[in-house]
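In the form predicted on its own, a lone chain appears below as structure tokens.
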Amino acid sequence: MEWLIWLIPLLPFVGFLLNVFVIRHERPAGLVASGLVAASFVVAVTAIAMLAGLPEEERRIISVGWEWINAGDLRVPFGIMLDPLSAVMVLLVTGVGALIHFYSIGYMHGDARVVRYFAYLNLFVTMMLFLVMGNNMLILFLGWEGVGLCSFLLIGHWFERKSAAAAAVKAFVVNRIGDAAFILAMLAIYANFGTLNFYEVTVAGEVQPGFLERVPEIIGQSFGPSWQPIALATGISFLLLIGATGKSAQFPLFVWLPDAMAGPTPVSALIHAATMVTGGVYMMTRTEALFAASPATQTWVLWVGALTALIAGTAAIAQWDIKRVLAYSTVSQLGFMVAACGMGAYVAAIFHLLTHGIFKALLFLGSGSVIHGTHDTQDMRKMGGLRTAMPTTYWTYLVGAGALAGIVPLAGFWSKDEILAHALSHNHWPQLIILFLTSLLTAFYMGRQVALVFFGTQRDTHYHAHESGRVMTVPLIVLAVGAVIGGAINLPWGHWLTDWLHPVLHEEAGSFNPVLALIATAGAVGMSYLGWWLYTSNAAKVKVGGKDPAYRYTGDIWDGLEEAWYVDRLYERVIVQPFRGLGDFLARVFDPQGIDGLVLGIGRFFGWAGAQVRELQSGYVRTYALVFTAGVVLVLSFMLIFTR
């Protein structure tokens, strides 16, 4: 079985190599890339079925390829692991990833750089699989950085567009903040545990320990300066939280993800909905023992998640770009997952991660179908009435919108309700109120989006809307089915996912609160209808350059929502502009007059000194005799003065 799990990441990597070195045409590039990711999914299903056949206490397969690093006491094997937690992530990455690859065959048809696109897409899946299957922190970090690189390359796929190039750089730079904290956390783990392995592993007959089982040993220990020591578990877990804040787009580092919509829509679906951005949630769940040992960090995690959910949720209701609505929605839903981790509800976080990956991929691909069918139109003010021209896209999008809004019995209802129920049962009242209000906002902006895109009449007559081809609509149908039945993996009376993850998380099943579920459902239906009604009844007022129909009820607050509470502008004023000003000063003043002036000044000085010495080279014997006599006098004077 060990050799089998290596095929899971290696198959898409083979696709990457083939598209880089062998394939030169669009059709074989798409078929090879898609087929190998689909094959990886089939292998994953086979391996997980075999894993499920093992006794619960033995459901962890670790396979070491070689000893990657052997430098003094630092020993890091290159190995991968399949256990219940990594298994569910692998299914999401390969399953949804395969559908997005096939969808891309239609969406990216005719693109001049499509072969390179599929190569990067395959490499991304490979890196994401190493992230979730790595048996130690360093391999997890390898995948972590790999998906960051692929994100940069894919967001900037159309690099000739200034917005795409800027968004790629922004995503890369903002994520480096979290990555720096991640590196410090790894250094602290190694310094205090002597290993980066998650669990005990045997390499070349030698047993290497894992640090997760030893976390209870460090409770009460501290590190840092003597005048202000920090609890070790708190310090490490807080650094990991910062890492997750960057990768999973949490406040205040969420600003990169909405701009990342400048990349191709399938990229948005794969990287910024279903997989990469969930890396932070997975990492916190994998290192749950460290977070559980620090109540202080848990509180930070809870508040960061709750505030992110609210800030991004309020921003989503005021966007006009169809993809930016979904982008802020992704940030908001990631806030739900992070908040669940802060409550200690890690199973609920993974449950919502899985369902969200399905229905948000559906919504992004549905938005891509709309953009494709309206000839690259993304402004919802130019849409309207598309349900008749694009019936398959409409019905599947409606399913995804209902799942995101949390309408029973769709998948999003069950996972979101489990988080709210956990907050209620553990008396996290402030966060419960915030998350509940955010869930109402979610229903409102999805009702608004459906109304603007699919109802009324087409507001822009410069394009002829049409349904997308089967290669794009079939993945929508498959994902829509998943959005309908996905909640079955952890129904309140079954708790299959909880039982499956028990060997890793040791978490008991949460309780179902029918009153809360009823209130949440009624609120979701009501707010969805309110959003739909407000924008269908005021369709004539929706136009480019005009005010949103909701502006009359909120005033200038709506402008703040449209700008996501001006967080981006704050960064621009406080960080970006001063940094650019400093760069301009260094380039225009300090560099030419300081650095260049110093270097050129030294050259000029020696040139002048050489000219002065050259004057002494006159060719007259009397001049040389004078210099010789002066030298003798200086030497004799030195000896008479300093050698007495």
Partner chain sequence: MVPTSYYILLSAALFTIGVLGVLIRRNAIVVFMAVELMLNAANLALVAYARERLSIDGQVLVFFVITVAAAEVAVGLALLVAIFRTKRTTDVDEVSTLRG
Second form
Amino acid sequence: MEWLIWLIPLLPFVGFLLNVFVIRHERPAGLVASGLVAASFVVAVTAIAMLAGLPEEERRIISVGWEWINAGDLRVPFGIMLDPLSAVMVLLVTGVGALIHFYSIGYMHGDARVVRYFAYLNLFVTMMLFLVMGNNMLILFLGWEGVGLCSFLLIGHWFERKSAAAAAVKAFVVNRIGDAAFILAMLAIYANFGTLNFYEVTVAGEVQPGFLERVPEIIGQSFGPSWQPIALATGISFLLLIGATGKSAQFPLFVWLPDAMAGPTPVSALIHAATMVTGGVYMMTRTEALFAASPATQTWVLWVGALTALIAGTAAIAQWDIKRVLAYSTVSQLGFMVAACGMGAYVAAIFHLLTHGIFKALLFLGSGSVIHGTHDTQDMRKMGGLRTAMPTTYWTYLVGAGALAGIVPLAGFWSKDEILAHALSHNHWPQLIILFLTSLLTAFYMGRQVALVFFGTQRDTHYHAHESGRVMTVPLIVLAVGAVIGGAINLPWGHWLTDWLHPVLHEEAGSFNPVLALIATAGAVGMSYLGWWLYTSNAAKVKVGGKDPAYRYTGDIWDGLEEAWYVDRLYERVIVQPFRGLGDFLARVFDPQGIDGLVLGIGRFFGWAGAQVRELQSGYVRTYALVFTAGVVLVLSFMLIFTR
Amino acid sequence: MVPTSYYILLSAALFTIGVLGVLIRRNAIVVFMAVELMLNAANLALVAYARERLSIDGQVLVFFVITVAAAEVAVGLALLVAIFRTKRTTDVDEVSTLRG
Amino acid sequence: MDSIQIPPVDLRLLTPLLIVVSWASLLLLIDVFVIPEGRKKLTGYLAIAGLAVAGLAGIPLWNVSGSTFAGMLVLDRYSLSLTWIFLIAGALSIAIALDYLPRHAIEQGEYYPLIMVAVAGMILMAQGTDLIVLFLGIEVLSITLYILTGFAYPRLTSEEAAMKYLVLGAFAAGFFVYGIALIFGATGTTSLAGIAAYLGRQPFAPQAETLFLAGASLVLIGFSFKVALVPFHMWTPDVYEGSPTPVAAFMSVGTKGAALAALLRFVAFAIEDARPFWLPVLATLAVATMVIGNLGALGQSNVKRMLAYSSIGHAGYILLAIMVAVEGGAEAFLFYMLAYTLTNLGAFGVLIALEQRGEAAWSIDDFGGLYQRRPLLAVAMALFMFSLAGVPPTAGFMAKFFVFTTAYGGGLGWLALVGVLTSAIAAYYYLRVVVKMFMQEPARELRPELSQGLNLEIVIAGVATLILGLLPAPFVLLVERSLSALGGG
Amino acid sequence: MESFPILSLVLWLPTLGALALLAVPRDNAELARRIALMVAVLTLLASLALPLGYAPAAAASDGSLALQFVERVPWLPMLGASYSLGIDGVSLWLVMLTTFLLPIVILSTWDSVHKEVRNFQILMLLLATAMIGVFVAMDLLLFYIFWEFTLIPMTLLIGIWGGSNRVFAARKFFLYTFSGSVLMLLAIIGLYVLNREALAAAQPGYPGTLDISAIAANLRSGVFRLDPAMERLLFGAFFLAFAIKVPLWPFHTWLPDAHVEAPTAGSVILAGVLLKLGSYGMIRFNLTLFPEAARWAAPAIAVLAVIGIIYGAIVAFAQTDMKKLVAYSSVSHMGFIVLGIFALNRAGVSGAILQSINHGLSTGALFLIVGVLYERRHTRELAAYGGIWKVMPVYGGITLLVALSSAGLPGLNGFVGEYTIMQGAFLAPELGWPFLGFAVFGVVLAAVYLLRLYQTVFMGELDNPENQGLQDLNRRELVTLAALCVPIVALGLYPAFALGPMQASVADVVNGLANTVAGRIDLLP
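Give me the form predicted in complex with the partner chain now, not the form predicted on its own.
And the full complex, kicking off with our chain again.
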């Protein structure tokens, strides 16, 4: 029965191979790719059903393929596993993934390299599945970098555009910075536990231990310089945090996600909303034992999450590009999840991850349908009044916006509320205030976006807006339904998810706090109405290419927000320029003149010495005789000294 | 009986004069004479030691040295004539085209 | 008066020497009276035949060893191997001169007998175990070489080279003889065995031996001049450049080898007990020779002068072997001489092939692009250059390896270090020739003239360099057995 | 075991091919190429017998190396030198790398070499023998002869068929390497003499031995003991020669010139195999013969290696010439390999050997890729290209795969080697996390410069009119690159195939290191 779980990642991989080597035309490519991901979803559901059948403590299917690395004492098996946590993630990845594949058939219709696009998409799903199903850190890392590669390929799908190419490279490099920290963490884990496997696994008859249960062993140990010893658990978990910030676009390393919008919209929906960026949260949840072992890192995680939420939230308000609003919103919501992990509310984080995956995918696909309908305009200043032209998109988009803002019956409310409730009950007061403020901002910018896109009149009349085809609207509707009933996954009373994840995360369900829920909903409704009202009443002030009406009140701060507090420009000046300068200095000056100069200098010195010897050879016999006599005198004087 | 050391001192003096002659004088013929002087200084020393040791070997050696000196001078003067014919000079320093 | 007892003389031990000398004088007469003006090549062939006969005569003497002329001359495997090397050197340089002399219109019949007399001088030095005999050998060799250097008569540079060589040669001979006189004064004998006995009488006390040490140092200086150790090397570059190329080839191989052989006998057997004295002297000379010899060649654009400096450098390496002669240095020396003879004669052979009619220029640019026009010649020259540089798989490398191993074994590790570093410097100028031939365009149109004799000589040298490099074992065994008898010398 | 002398066959087959080529008329290029290719393929097939017949035996009891396919013929009895060949886990895969790359390189000459093809093939085949010789020679003198002999064909390859500034580059390459290895010659002589003196006491008239495993056995069993100062000197001399060849950081300035000027095939062989002579030498000599000095010098060398990793990456990033970029990337990758070797534990050393093979494959492929573009546009400047992916999709795809393998993407071969090395270095007591803090930075920089190369050449607008006309890979180019891509992916997913056989020998080397602490007499099993 173990081989079944191999089918989940291998089906999309077969799709990838087919699209790369066999399929040449658009029609079969789309169908094969989407079909295989859907098949993988079906297999996943059956596997999870079987998993559910098992008694609670045995809910873990581990299957080892072969012995990947066996260099001396470093032994790493190539194996995958399915347990409640990864089951939930697999469902999200394959479910939302299948929908986005079908959507792409419509969206990418007529693209020059559509076959290659579907190949990359399938490869991405395979890698994401390895990430969530890996049974040791190295397989997780294989998926981790694999999705980084696919995001590079997919962002750079239209590589003719300079911006897309630059964004792709930027995404991969920034991810790589996080991955470097991840590698260091893995090295430390292996050095201290002797294994990278999460749980005990038998490989070729030999039992290899897991390290998750043995984390308490390293609580006391510390490393680092004697004058400033650092607790080992803190060191490892801090490195994992940096890795997660790289992948899940958290505060220091979030600059690549907004630029990643240069890729096709389904890619943004799948990779930069639902699946890849949540990899970091999944990793932190999986290795929560390490984080629990070091309170210092917990507070770091908390603050990183909260700050990212705030910064991204403020940045989202001032964006004009429809997708960049959603990009910053994703960063902000990820901040929520990371904050939840920081508070120890891992179930809340996963719950928010799932609901966010659904409604953010819905929003992105909705914006894709809008872009598709308005002939590739992404600037909201050129839109307006599209609710009549694109009714289905409008209604599904409204549902999604409501879910994101956290209006009561929709999914977003329940998951966000659980995080806020957990913060309140564990009195993390500063984070609670920041997160609450951010949820208000979220409601505001969603209201603003709905108003700018769907209400008022169509500002730029060069295009005739039309509704997208059924292949695009059906996924929208399915996702809208999901956004509505999504909250049911972990209602405060039923908390099905908490029980389901109990064998992995061992958390007790938090109590529902009606007062907080009321305040949050009131805030959400109020702010979204404010956003909607501001941008419908001042619709006339919004000019194509003009400034935001709010600019009058806030002035340059508004531009600061648009540039996400100039963090990107700071990196450009503080890191990228000096690096290029150093590179040029080393390559042009230090290497050719410095080291090479030394080497050639030795050569020239011998050349000069040779010239001196030839100078001595003057050609006069008497000088030769003189040198001869000098030699004689030397030898004889040595003899005299010798014989004294 | 004159002690041998006087002879040796004389031969050393002769030898140094010969060496200086080669170093200082520019005319090839004088250089040859200086070399002859050095060789004869050696002969003197040989004879002095032979007398002191009353062994005939030393004196026999002198003949070898004399014959070799003669051969050398013969070839040397022949060469000098050849050079004089082409370069009309016997100055040793004139003959210095080969260098470096 | 009692009759003069003529000491028993066993002429059988000197057959190769006697054959060469008598054949040379006979050939001189034949050349004057019998051989017409235009056909001087015949004398050359006769000369080679004479050397061959002498070589064959030596073979039965392989197991014979003994001394004659009251211990002044000795025949043992050591001297016999050296004799063969000198005979090969003489024959090869006659072969390359056969067509060189007519091409430069300096064809004189006397060239070939002179070479034979020079070879006789060398054999004398190899077999001599008495200072006077060594002196005679050196002078026979030097005087014939003065004439040979000046052989290209109309050309002034040849005359100048001969003059310089003669003046300095005589000057050094003066020191040499004076040294012999002082040694005779101190020890009462000039035979190497006698000197060794004198030193052996009581433990070597430097203070008492000033006279002897003065004599010994002068004799060493005499030898160093002939071997061209720095600072007594000044004559070598000018003489090599001025003299006709076959003579230069002959000198670089023959003279150096003979002088080193004699030096080895003198150092290893006569004054072995005075080692604390002569070791530092020879060590400093060796270091100076290796460094200055190789440095001098670095900037050379004239290939002949470069080969002159390179021969100085090689003398430094051989000196290492001589200093540890007793602990196996002699075998390394003999193998080095064999390898060096073949490689150097090959290199000079290629140089002669490139020397145009009537010109005396040997600039390195003439080697430009040789690979395009005469690939085989270029490959041969590259082989010789790599062998001189000591790059495997050539004879030069194997020779250097033996010398450095024996030197290190004999406690001269740091000298081997200097040797190794200087051969790294040497690689530069040897590589310059290879680079010029393979990688650069020809400077001017040039037709290398490969006569049939020259061609044969280069092929023999090339093949031998490779074989000695890859499979030196048989030659080393031959050389090793030749040493077993040396102890008795 | 006097079975069929397979090693001598593999060793001398290329030379026989070269001799056969001499018979071919000088201007008949096509025939020369075909014969050369046939010989190369034959050598590869013959060498396949090595891994198949390779039984990873346990370390021999007397401490000598557990060698396979041993052949020993007396060569210089008075020096104890013998023509002795043998391979163990360390050199097995390096020989396979050489024989695997040879046919690929010769196949690539169809397009890149047009002048004097016959002589080119002869030199290439001679070079092949020299390289295989270095890996299989088990005698110090034989090793040195092959080691030096690799210089002559390589210098001529660079010098005659190279680029505009080829003469300077060829001369610099020869002299730099030669002067480095000249000290090694002295060290070999020193080792031989000291060994002979040490054993001459026991057996008078002992001619000494130049056999590596014999000397190693003497050293390990304590019969032949080196005092620490002398051991460090010998270690230093050997290490200098290998550091120049690797090249380690301060000794690397010959590499960019040699690579830029060498013809494509020359670059591939230079990067693919010649650099590995250095790393192989370090394991075979520095670690096996001088364990004490290796332990003493390990931290210092690791610092140089880490500097090399970062320095090579930064300078590669700043290059405008594609070949120079790849050359400096080799400096960075070889820095990793040296770091792995001087981690002095099983993970580090086996990681280094595996990474040597990976680097040979991926950098060899990178040079072939640069060669493909150079054949079409005759320029290596990055500025001259842009948007090539549109015109040459297959070429773009393969380059991406190779670039990512070189950048160490998990799933491809680069990552497995790099991770094992980093794990080894982390576990080593002397090294540990400060070194890894910087070394892992090299992994980031690798992605930076390789993707910058990819972005400037393949992505962006196809603005340059000359680029529009480029056609994609022809059949031959595709075969050469695909042949390299297969092991790149295979080794990435199943490295145990290569790691397995080498464990026994690596354990032997590492045990040799460990037991010096416990005194020389007792020998760990």
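All of these numbers come straight from a predicted model, not from anything done at the bench. Residue numbers count along the first chain shown, from 1. Rigid core: the largest C-alpha set superposing within 1.5 Å between the two forms.
Q: If you line up the core, does residue 627 shift 2 angstroms or more at its C-alpha between these two forms?
A: After core superposition, the displacement of the residue 627 C-alpha between these two forms reaches the 2 Å mark, so yes.
Q: Quick one: once the rigid core is lined up, does residue 610 have its C-alpha move by 2 Å or more between these two forms?
A: Yes, residue 610 moves 2 Å or more.
Q: Aligning on the rigid core, do we see the C-alpha of residue 636 shift 2 angstroms or more between these two forms?
A: Yes, the C-alpha position differs by at least 2 Å between these two forms.
Q: Core superposed first, then measure: what is the displacement of the CA of residue 595 between these two forms, in Å?
A: Here the C-alpha difference is 8.1 Å.
Q: Can you give me the Cα shift for residue 582 between these two forms? Core-superposed, in angstrom, one decimal please.
A: The alpha-carbon displacement, core-superposed, is 3.8 Å.
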